[in-house]
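Given next, in structure tokens, is a single chain: the form predicted alone.
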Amino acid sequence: MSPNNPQVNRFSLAERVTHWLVALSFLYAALTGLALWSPRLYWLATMFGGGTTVRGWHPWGGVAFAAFFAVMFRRWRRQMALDGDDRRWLRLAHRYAVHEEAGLPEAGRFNAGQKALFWMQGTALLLLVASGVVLWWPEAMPRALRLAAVLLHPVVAVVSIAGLIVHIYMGTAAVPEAFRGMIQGWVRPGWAASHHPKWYREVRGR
């Protein structure tokens, strides 16, 4: 970071892109699978070439976020390893959603609602693709796990839609300013201070 430049560097155009892709395979992989799940939300279907396309091409959709995740994965794995600082903060997690931050733990790149966040996704996206495999050729699957699939597929989809909820939620409209750093790749040094102050220490001392 330059002293004379008011943007601190956030996420790097590769890490920006790895992200958006996740983003975008998880939401296709997502929307096509309410539309089979529930009949109430086959309207879905049509946003994405009618039923047979969406049976068809849904699998693939996991496919290519389960990819792309572990690309991102790769990248980020050791920064999102959770210390004794991010336990407490996630114990304290309420103050940070209501911005009362005080006596929270100093956050790093990431802080632990992030790094939470991130191994739950993780942890969901293996379950998702083994029950997806089964689902996916259940004529050769024994019945008792087929029908485990059936049970565990759409309730891991559905906690794992709800982990994306909160974090677009807190990415926008909680924390505006963390949008702009996975879009355009830099922060205001003093968001940096206030959100990630011992990443932003490590950056300002480069």
Contents of the next structure:
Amino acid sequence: MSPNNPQVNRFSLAERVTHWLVALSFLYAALTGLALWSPRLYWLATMFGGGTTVRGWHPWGGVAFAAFFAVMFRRWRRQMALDGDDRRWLRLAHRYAVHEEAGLPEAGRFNAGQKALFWMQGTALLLLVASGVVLWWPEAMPRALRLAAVLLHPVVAVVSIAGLIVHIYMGTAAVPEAFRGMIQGWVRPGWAASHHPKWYREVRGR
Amino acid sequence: MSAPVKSVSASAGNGPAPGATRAVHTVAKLIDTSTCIGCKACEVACQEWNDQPFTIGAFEGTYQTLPDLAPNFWNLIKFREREENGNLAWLMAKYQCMHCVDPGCLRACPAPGAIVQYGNGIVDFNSENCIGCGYCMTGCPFDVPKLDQKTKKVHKCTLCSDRVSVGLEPACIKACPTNCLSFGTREDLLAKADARVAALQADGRKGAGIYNPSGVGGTHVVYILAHAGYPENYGLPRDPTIPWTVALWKGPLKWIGNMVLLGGILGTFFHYVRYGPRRYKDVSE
Ligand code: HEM
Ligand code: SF4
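Having seen the form predicted alone, could you now give me the structure of the form predicted in complex with the partner chain?
Let us now look at the entire complex, which starts with that chain.
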């Protein structure tokens, strides 16, 4: 942090690489999955190499996503634990959404919304893997499981993709400079102080 | 086959509007189990006409060729032995795709054009469009389509759509030596079935009846059963319907899901329009 070019390190290289591996594999699984979700999105299958390729590779995209998420999970699970402040924050999330932040508990390295998304996507992943495996080898699965999986897999996928849409919006347009934090790894002090004050005090104190 | 089409899998809209194509007679296959002698001529004819290699299965102590249909075996005589009033009842029933009026396979299929239902009622799989997902296997209430592990394509009885399109009857019908199988317009065959059931009942077969399950809108393969009240004794499901999870998945869930996804995209966009980016005050170090 120099006065002329003040930078606060936010994410290490390992964290950034992990995040983007999770993101790319998720995006691949989501887009190839959506190709089969609706006939009106079948052009996605064409873009990704045709229906047969999409059918063959989508599950592997899901497996890659699961593997990368496991790495991210190990690294972040403690930092993502929700504390009392976070729970109060979540109850006031509607005020955060409309930029009325007075009275909101201060956020640490991750705010309660980010933490909630982390746990939500982790749960979604477990359900997607479980139902995805059933869809993967239909000929080997009992009928009752298949009947449950054809419903569960897309329901969870839609919820999860909706979460992703909000996440992408927050990470790009809604919170300027957050994206640079995840690409180049640093943010400006003012950004850190106003979006993650508890964390900012911690790193400054060091 | 260049016959008029009724519906196509995974396509926006449900086939041509009424009147847009020439009205054709719907066809049907009638299976009179009371005259089946279990000779399996139909199995052989099916393999021959469709040029399928034969798979050798394991001997399971019955006359049945294989335990179940297979990707290259579309026509199976199911042999069932039961005790009836102290006598042996040896039931034989041909099993294959039922060519449902409301086909669950077609409803479940995500690949445009992989499953087509022709105006004459035949439900046919087009391998060139099949992606091998196996959704049809889950949608079918009769457990008919089978996935070929090598080619990753699903196969089943075509009702010899190739033969029918040039005015021939299906191979199994052609081969049947007892007239247990017949082929014609669905209307004619349903009338014929009624007459045959009446004859069987007059003959003392009080339980005789027709198997043409209404849960799938009726079928283009219709059975005459001597014990119509017990279709499961012949290996036929009692009340086949498109599974409710499949109907929900391919019906309301698509709309709800699309609303959620579209809502997410529009919602975040207009959130930005209304509230804009989250600003911060710079702090001087
Ligand atoms: C280990 C994880 C996963 C496995 C094994 C898996 C497997 C499958 C399989 C076998 C299918 C059937 C068609 C196909 O192969 O394309 C499918 C469909 C689908 N998958 Fe996955 N998947 C996984 C993860 C995901 C993820 C992470 C997403 C996105 C968030 C996703 C979204 C979808 C969607 C939207 C469909 C289409 C559902 C429909 O047709 O209604 N899947 N998945
Ligand atoms: S019996 Fe199965 S495969 Fe045949 S038309 Fe009906 S749903 Fe499709």
